[in-house]
Each structure stands twice: as structure tokens, then as C-alpha cells.
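Only one chain is shown below, in C-alpha cells, and it's the form predicted on its own.
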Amino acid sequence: MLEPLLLGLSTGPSCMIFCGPVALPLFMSDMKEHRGQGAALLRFLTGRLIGYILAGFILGLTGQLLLNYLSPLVKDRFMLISYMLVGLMMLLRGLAFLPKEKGLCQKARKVMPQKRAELFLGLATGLNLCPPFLAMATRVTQGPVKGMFSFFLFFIGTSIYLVVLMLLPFLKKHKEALQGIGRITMLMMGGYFFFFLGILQLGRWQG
């Protein structure tokens, strides 16, 4: 059972290719003190853990049957949906920081407050079919309980690299500048995920 943990530790850096552009703007956009930052990171990790546990249960229950069913086209479509959901949530959270008190910005504050964004974006990154996730999925074939436990160990291995986000409060002298960068990046990355990796790729669904 050490294999899932070691796999998480070894593939964690590549996981950050997807999680990093989501997590870093999210935490920079609303920088907190150490205790608040710890609570925010816990919510993000809780979302990721829910995604991993759910994946472990389903894959453990179905074994290789589900993996065989997931053709490259199905995986590609799942990725497009994942990108669009992540992008939409990031766009809503970015709009919530704009100073306007009416219209879309006000609705965005109600739909995607910071705590909800941390949990939901954590869940979305946890369910992303990235190469490390798929590598872990091929090793889960021994029932739902072992599947959930295996993905829990995988979660621990990959999440260690996110602890670096706890260093942000040490940069409080530059808090306003970093928050501004984080909020702009939130909108930019949200647009990139939603439009460029999502909407513009929908033509590939044909056929």
C-alpha cells in the first residue's frame, strides 16, 4: 500500500502543472494571516480529498471495466468539461473582487464567495484526469474500500507540494500588490481555462 503514497510523491510536481495555475491565484487574491491561510488551504485540500475518495470508490467498485470504457475521446471530453468548470469558477471569483456593486459582479460575490471557491476548486482539481491521476487509476482494482484508501494515500503524496502556499503570509509587506496580481491572474486564467481550453475546443466533439 506504499505504492500510492510513493506515486503521489513522485508525480506531485507534475500535478502542480494543473493545480498551480488554479491554487496560486486563488490564495494570492485573498491573502490571510497564517491561521486564516491554514483554514483556506484545509478547505482546498478537503475539496481535493473528496474528489480523490469519490474516484477511488468508483474505480475500486468497477475495476478495470470503467478504465476500458473510458476511450481517449471520452477522457478528452471529460477534460474539456473540467477545464470549463474550473474556468467558470475562477472567472466568477475574479469578478467578485471588482468594485462594482451591481450587476454581474454582485451576483458573482453571492454565487462564489471565497470559502466556497476554495472548496469547489479543490474538488475540481481533485477530479481532473491528469496523467498522474490516470496512472493512479490503473492501480485501483481491489474493491471500493481499498480504492478509497489508495487514493487517500495518493492524495497525501500529491498534497505535500501545496504546503508551500502557507508561505504567502510571510509576504504581507507586499500584500496589496500580490492580491492585485492574484485577482488579475484569476480572471486571466479563468478565461484561459473556460474559453481557450474549453469553448474553443468544443468543435473536437463532432464525430
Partner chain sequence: MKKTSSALSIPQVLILLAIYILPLMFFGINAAGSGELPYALIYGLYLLTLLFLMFKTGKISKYRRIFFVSMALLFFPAFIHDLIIERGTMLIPQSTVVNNENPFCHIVIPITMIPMILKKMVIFPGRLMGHYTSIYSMLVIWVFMTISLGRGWCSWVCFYGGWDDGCSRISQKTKLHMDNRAPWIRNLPKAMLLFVVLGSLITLTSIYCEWLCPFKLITEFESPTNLRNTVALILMIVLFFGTLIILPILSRRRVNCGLLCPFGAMQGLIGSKIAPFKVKMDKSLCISCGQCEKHCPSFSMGKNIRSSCTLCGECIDLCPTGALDIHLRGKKRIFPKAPAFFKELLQPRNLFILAAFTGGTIISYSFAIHSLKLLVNLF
Contents of the next structure:
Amino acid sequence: MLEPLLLGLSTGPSCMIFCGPVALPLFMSDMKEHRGQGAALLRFLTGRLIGYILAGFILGLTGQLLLNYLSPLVKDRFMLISYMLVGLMMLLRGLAFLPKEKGLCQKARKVMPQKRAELFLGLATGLNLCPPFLAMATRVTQGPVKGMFSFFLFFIGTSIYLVVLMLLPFLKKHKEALQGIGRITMLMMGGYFFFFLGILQLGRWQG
Amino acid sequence: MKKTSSALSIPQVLILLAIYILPLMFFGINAAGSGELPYALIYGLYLLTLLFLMFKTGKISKYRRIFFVSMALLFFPAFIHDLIIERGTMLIPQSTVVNNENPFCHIVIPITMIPMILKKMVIFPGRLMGHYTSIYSMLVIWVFMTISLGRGWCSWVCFYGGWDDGCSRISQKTKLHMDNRAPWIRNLPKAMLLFVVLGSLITLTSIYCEWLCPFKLITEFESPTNLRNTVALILMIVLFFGTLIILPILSRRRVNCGLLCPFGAMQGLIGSKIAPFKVKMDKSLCISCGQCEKHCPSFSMGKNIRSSCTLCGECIDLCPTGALDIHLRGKKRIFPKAPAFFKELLQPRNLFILAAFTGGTIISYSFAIHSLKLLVNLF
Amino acid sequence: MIKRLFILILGLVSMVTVPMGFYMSRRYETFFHRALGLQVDPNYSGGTVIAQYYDDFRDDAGAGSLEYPLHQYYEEGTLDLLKYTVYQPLLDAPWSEEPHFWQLSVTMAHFSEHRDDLILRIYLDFMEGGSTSSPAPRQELVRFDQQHPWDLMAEIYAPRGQVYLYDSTGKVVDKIPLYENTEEQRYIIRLPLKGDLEQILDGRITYHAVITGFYDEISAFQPLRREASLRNSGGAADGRTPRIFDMLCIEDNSQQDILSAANPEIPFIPVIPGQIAQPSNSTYLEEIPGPTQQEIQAWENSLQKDDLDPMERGDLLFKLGRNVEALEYFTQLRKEDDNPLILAYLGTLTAQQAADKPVLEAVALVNKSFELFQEALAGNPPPRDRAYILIHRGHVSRHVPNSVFNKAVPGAQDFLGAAEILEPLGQDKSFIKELYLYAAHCYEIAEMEDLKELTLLKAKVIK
Ligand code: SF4
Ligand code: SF4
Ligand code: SF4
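Now show me the form predicted in complex with its partner chain; what you just gave was the form predicted on its own.
To see the whole picture, the full complex is given below, headed by that same chain.
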């Protein structure tokens, strides 16, 4: 019964390897007080939860059928798309911080305000087929409701590690610097996801 | 106020050189292979001359730069020659990757650090031991150098840094102003470090080596057989000429080392906390002439001296009042009341120069004499 | 004042740390390895190992009668399989030209410069259907297990550095590069996970057969003659003798039985993910017997004889552990005789003196000992003596601390070199085996697990 929770707890550190690089620059780029940070984290986690529940629902419904279909190579392609999506969102968010008034930066600010970014990036990481996620996925077999429930428990197990990000406001003293670093990192990260992990790898589709 | 001269007297210089000769003999001349002895002696003499001049004139940066640039220039002929002997090409052949034989360089250290600590895994296809470019030997060298030199590594020991350091002093005039105090310049190195560390975590491979390292051009790179590698090759060439040659000439700053290198950024963050030597400013002497900020090649001088200082000595030499000097644990003189002879002899700056120059000497010796020999044989 | 002194010391220590770092980095790698236990991420070395199988050493004679061609080009052991390793299939492998692949590797007993005629085939069964015969006309004159018709065959063709992939109809469907690791004597192949092979990703059990033979331009497997000639292998009973020199055999299967059957059928080995066969080798040094009480008595007795050969007298003193006497004796003998073996004894005895000496003195003694060995070898001794000198040096290398002298690897090479010299001279087998075990111990000291294992495998079959 509690297996998904334990699984989440034990694979959580690996989760951080995949979610951390998205979450850390995201929150660093917009440093807030404790309360604001809490709310932001909540938004991110909500996005993630939606992703997980969705995954639980679909997997519960189709069971092993989908998993069999999800051969590792298909999975590879799915990851590619999700990298590009995450990259695009981070890029937009990074552009939004540039001081330019008009043009792309302004559009970015409109399309991707911070709060939306938190929610959507959460959702995207929630649907990311990282190893812990796949380990969990193979265990869901008995119907959509149970599937959603086990993914919910799994979510709780893995999310505990993300609470570390609540420590960010304690670094208030270096707010300026951290924010500046976070924003540049955001841009670079977005570019890397979108272009290098995404577009440049498209050649593999032929395989 | 007139600057007091930091030049040393001949007996003082000789004492310091005598100390330097020990490691020079042991690691340099003693380690020369058969037929390399003449070159080892020539190189040793060259180093001794530079060190002599550095102490005698009290000018640190000028002679340091001559040494640092010659080290960078002597590094790659020997390295490339070895590669070609070992595997026949400068391109990274797949068999090298399959057998985990890629040379591990210090710049990868920050990138591989987190998986190393968390999972005891090195995310780099290098040799663990038994080779001069192996993972353990690089790690050990790094730990010891950080303890003693901190970011001084980046002006005295690194065999890459000479490129942009040299180029940053080719032109007399700054043609492209890069403002030390601009926030993005301050944040870029750390952002770069954070980016390559986090980015490498996702794919568990060093993304710096794959995409961003300009030094691959003078060491080894992948053959551009597909789109991905072609993009990497173009990026590498742009970064090499852009950040190591053109931008440094225009801006008189070390654009790669000061802004982009993740190892440099890490040394700035960790090394400057650990190492006992630091450049410090005596505020009471400073007349705010701005020389130091204008000429610091590493973007390290703003309102204060930043942790990214590479202890290159440029500002120390230029400061008209002598407000800047290398301090040891915050002390400019260890024994201020001692007789002048000892007081000057035991200045922290002398100790630092000896330590740092020794580091550069040892790391460069084998490839320098190797390259010298190759170059002589060429003509 | 004390604070100032402390700062001075700090400054001086910083100066010493720099050369120390370089010194340590060369000398103490193994020490740091033991402390940190780092590993290169398996994603770079082809994935985690999921199965390892061992094959006997020196069974590269087919059913027992096959011989290599006589030309020296065909060095002994080139066809001898020792180990077959299967890795976890990898997706998105970093730095790899082939992003998704399945790595297999074969370790050979001998990896000479000349292996131009070597051919090595790996037959794989991983799905329904397939074939039970070799791709005609390249016949190795065997059939394959009816239960496991093969679907894909990888032919390692060393001279071109290529691997040819055949499908079950005998067509070449792909050509992939062959990687070699000369130090570990391994061939490595990375099968691209494309087409049918994608199916193995679900973790199913796959079946493998590995065989070796010599290559011939026309029929792939070189025909066998009754008698070996310069270019032709020999030992065939008749035209139907399987042209296989070695095959991967585990557990109860005997290669001899299979290949000498009337209609040989090559068995497949199931590779079950996660099942790793490790040879147990913890107590190998205990296999080496010490001298018995009788032997010691006999040595004592012979020492009393007057007509002893001078060398023999020295040897007896040495064997009986009367080191002081022996040292004196050999030092004296050296003045009268220029036999290089004397220098070897002196070398060992000199090194033994180091045991209870202060560090610097001990280092000097050990260095002197190696100089003596060097001198002995330079004196151009006859083969047998040369081997004994190598053994002397090997033992010294094995006993001096590796972190200081870095001699473990040369030590191993000395023992193996001695074995190589003594074996053709008809030396007692158990003695040869001991040499292998000592070599393995040297590799163990040097923390080179792969080579240690390889050497132990070789030692295991010498009876
Ligand atoms: S910043 Fe990087 S490249 Fe430059 S000197 Fe330092 S380590 Fe070398
Ligand atoms: S060079 Fe710098 S430290 Fe020296 S006087 Fe001018 S501003 Fe002050
Ligand atoms: S602050 Fe001075 S010593 Fe430090 S890097 Fe700049 S010029 Fe060099």
C-alpha cells in the first residue's frame, strides 16, 4: 500500500538530478520572501502533481499495454520533445528578465509570467520520463483510480526533497547576486535544453 | 606618496633562488628523459632568469606573463605530438572513448564533482590512474594547489591561461570597454559554473567539454561527421578565436578565464576561501587613481578586490602608491620589526611567488622540454 | 609573536605543499583509489556488466587435436577465448557515435601484433525463427542448437578492424567498427540497437554462442589438413572435422565432447540479465606449497658435502634462509666468477637487508638491489638463468612497497616473462603455475583487477 511512498523517498535524490536543474534557476531568478517562496514552490508542486496524476490515470487505464508500447526508443523521442518544451519555457522566462522594453522580451513577459512558468515547468518536470518515474510506472497496473492514488503517494515521497528550495530566502543577503546569476543561468539552461538537447538531437529520429 | 621599491638586493635574490633550485632539480632536470638533458637545462636556465628578474626588479606581472605565455605556447606541440604518436590523430577516435582513455583536465573537476560525491562516479571517459593525465593525479594536484595557491592557479600554473593573458596585453589601448562593475560581468562566471554543473547533471556528461571548451582546438576534438559534431566544431573555433584572442585584444581583459571558465569560477569561490595568500589594498594609501581597476585583466577589481583575483600582480606593479600587495593571512609583513634584510626576504609576496612559480615549473617541465626538442628538430 | 610564527609556518607549508602535490599525484594514486573508490560512469565504458562467462585457457585445439599453422606468424593463444562479457544495453550513451547500443566483449589469451587471420563469431538468438546453420558457404562445419536458431551473427574480422553483421539468411546487413583494448586483451563491439535488435530492450533472455577459427579468403574458415603446414592448420581427422579452434563452453559442457561428436551441435549460453559468474580467487597464494621438513633436512645434508658446486652451495644457503652467510658467500664468489646469477642472488639478499633498516637506508638498498638485477640481465645470461634472474627480481618487486617503488607491474611482467622462457624448456608445470600466481599477486598489489583475473585464469588450467 505504502510502497509508492517508499519508492518516492528512495528515488528522490535521483529526482533532484532531473528536477533540480530546472527548479533551482527558476526560483533563483526571482528571489522572494519566505511566504512568496512557499507559494511559488506550491505552484511548482501543483504542476508536478497534475502531471503525476495524469500519468497515473493514463497508466492505470491502459496498464502494461502502454508500457509495452513505450519502448525505450519511443521514450527517447518523448524525452526529446519534453526537453524542447522545457527549454522553450526557460528561454522565454530568461528573455523576460532582460531589461529591453520592446520586442521579444516584452512578448516573453506576456506569454510566460513567473507564476505561469512555475506551474508549467512543474507540469513538464512531472511528465518527464526520468528513471524514478519509469520505475514507478512499471508498478501501476490496477485501474485508473488506484493508479492516480499510487502516483499521488509517489509524488509526496519525491517532493519532500524539493522542500530544500525553501531555504533560498535565507540567502537574502546575497539576493542581488543570486538573482542575477539565476537569470543568466536560466537563459543558458533554456538554450541548452532547447537547442542542444532538442533540435540538435533530432537527427536520431531516423534511427 | 611615493611607492617604496619592492626590488630585492642580490643576496636576498640568491637565497630565494637557492630555495627554488631544489624543486627545479628534482622535478625538472632530474626527470628529463634520455637525450632531453640539454633542453631541460636550457628551460631551467630560462626559468631561473625570469625568477631572478622578477625578484630583482620587484615587477611581478611582466616576467610572470612571459613565463605564463611561453608555458601555454609550449604545451600544445608536445600534447598534440603525443596524441599523434599514441593514436595517430588529433580527433578523438571512438576507441579512445570506448577504452576510457581521454585525458582528464582540471577544468572538468567542478563538472564531475557532484556525481563523484553522490555516486562515486566520474562522468568522464578518462583513465583512473597510471597516466600523467589520469583522474586521480589531476584531483590530487588540484587539492594541493588549491590549498596553497587558490585562484593563483589561473595566473601561474594553468597551461591554458597564457592565451588570453598574453593577448590581453597586445594592444596598448582599450578598444572595447568591459565595465568591471556591470552586474552581468560579475554574475556571468558564477552563472556559467552553475549552468555547466546543473546541465551536466541532467545528461550525466560534461557539457562543457562537449560544447563550450575552446581549448579542444589545441588538444583534441571530435571529428565533424554529423550535424551535432559539426556544430560543436564551429562553436569551438568561434570560442577559441573570440574569447582567447580577439576579445582579449580589444578589451584588454582575459575574457575566457575571467568570464567563462568553470574551473576559474570554482577556484574563485572555493580557492580564495582556503588559500592563505591574497592581494589586499591598504585603503590609507590608495589615492583612487583607478589604475588597478582599469588594468586588472581578470575583472577582479571593482570597488574592492574580488574573490576571483588570480594574483597575477598586474595591479600591484601598477599602483603608484604601493597600496596593493600580496598578503599572507592579512599580513603584509610577517615580522614587521625584524631587521630590514629578513623583513623583506620573508615578505608574503616572495613566498607566494616561490610557491606559484614552482607549481608552474613542475607542471610545465616535461611538456616544455618535449616541445623544445620537437621545435629544434623541426628546424 | 606566536601568531606571527604560525603565519610564517603557514607560508612555508604552502610553499612545500606545491611540490608535494605533484609528488603525491604520481606516487599515491592507488592509495587515493582505495580511499575514494571512484569509478568511471559505466555509461562511458559500455554499460554495467550483466553477465560474464569464462572459458578454459589453452583449449584452442577444437576437439583436442587441432594445431595452428607452423609459420611463426600464428602465435600461440591468438584463438584462445578466455572470457565473454555482456553489458546492459545503453540508450543515449554520452560521447558515443552510436547513441543506442549493446556492448559485448571477448577476452583472448594472447593478443599479438599478428592476428591477421583471426576470425571470431558471436551468434545471437533473441527472437522467434532463425537459422541453425552457418551462413553458407562460409562453413565452420557445425550445426547450431535446434532449440535456439540464431537471428544475428557478429563476425569480428580483426585485420580490417571491422565487425560484419549477418542476418539469419546469411546476408551481411551491417558493418560496424571493432574496438580493441590491447592491455586487457579484449575485443569490444557495440551492436547498434536498431531494427530487430531493439527487442532485447525488454530485458528478455538472450542466447549466445562464441567461436573462433582462422580465416581464409575463400571459405571464411580455413580448411584443416591432417598435418599442419606453414600456412595451413592441421589436426583434422577427416574433411568433416569442425573448423572451430575454441568455443565458449560453460559448466558441464565439454568442448572436446561436443566437437568430436559425429554431427556436432554448438550449444548456446543463456544470458540472464544480472547473473554474473565470478571465479573465486581469494586464496590462490595458499596453493603454493612451502618446503617440507624432509626437503629442508635434505638441503642441510647436502650442504655438508665437500664436492658441492660453488653455485649450488650458495643456493642452498639462500634457500635455508641463512642470509648473512649467503650474502658473504656470494659477495666472495662474485670476485672469482662472473656468472650473472650471482648478481641475482646478491640483488635479493641486498633487498632483504632493507627490511629492518631506517627508511632512507632501506630505499637506497632496494635501489641498489635493482641495479644488481639490471647488471645481471645486461650480462647476457643463457635463457634459463635469465628466467631465474627475472624471478629473483619479481620477488623483490612483489615485496617492496608499491606506493614507494611502483614495482608491482614490472614484477608481474618479470614472472610472466620467466614463465614464457621456462615453459618451452620443459620446466615442471607446478613451478610454472606458481609463477602465474605470483604474477597475479603483483597485479593485485597494483590494484589491476582485470589483469589479475586474467592471470589467475591462465594459472588455473596449468596442471
Ligand atoms: S580560468 Fe580556466 S583556463 Fe583560465 S587559467 Fe584558470 S583554469 Fe586555466
Ligand atoms: S592603483 Fe588602485 S589601489 Fe593603487 S592608488 Fe590607484 S586606485 Fe588605489
Ligand atoms: S586584482 Fe590585481 S592581482 Fe588580482 S587579478 Fe586583478 S590585477 Fe591581478
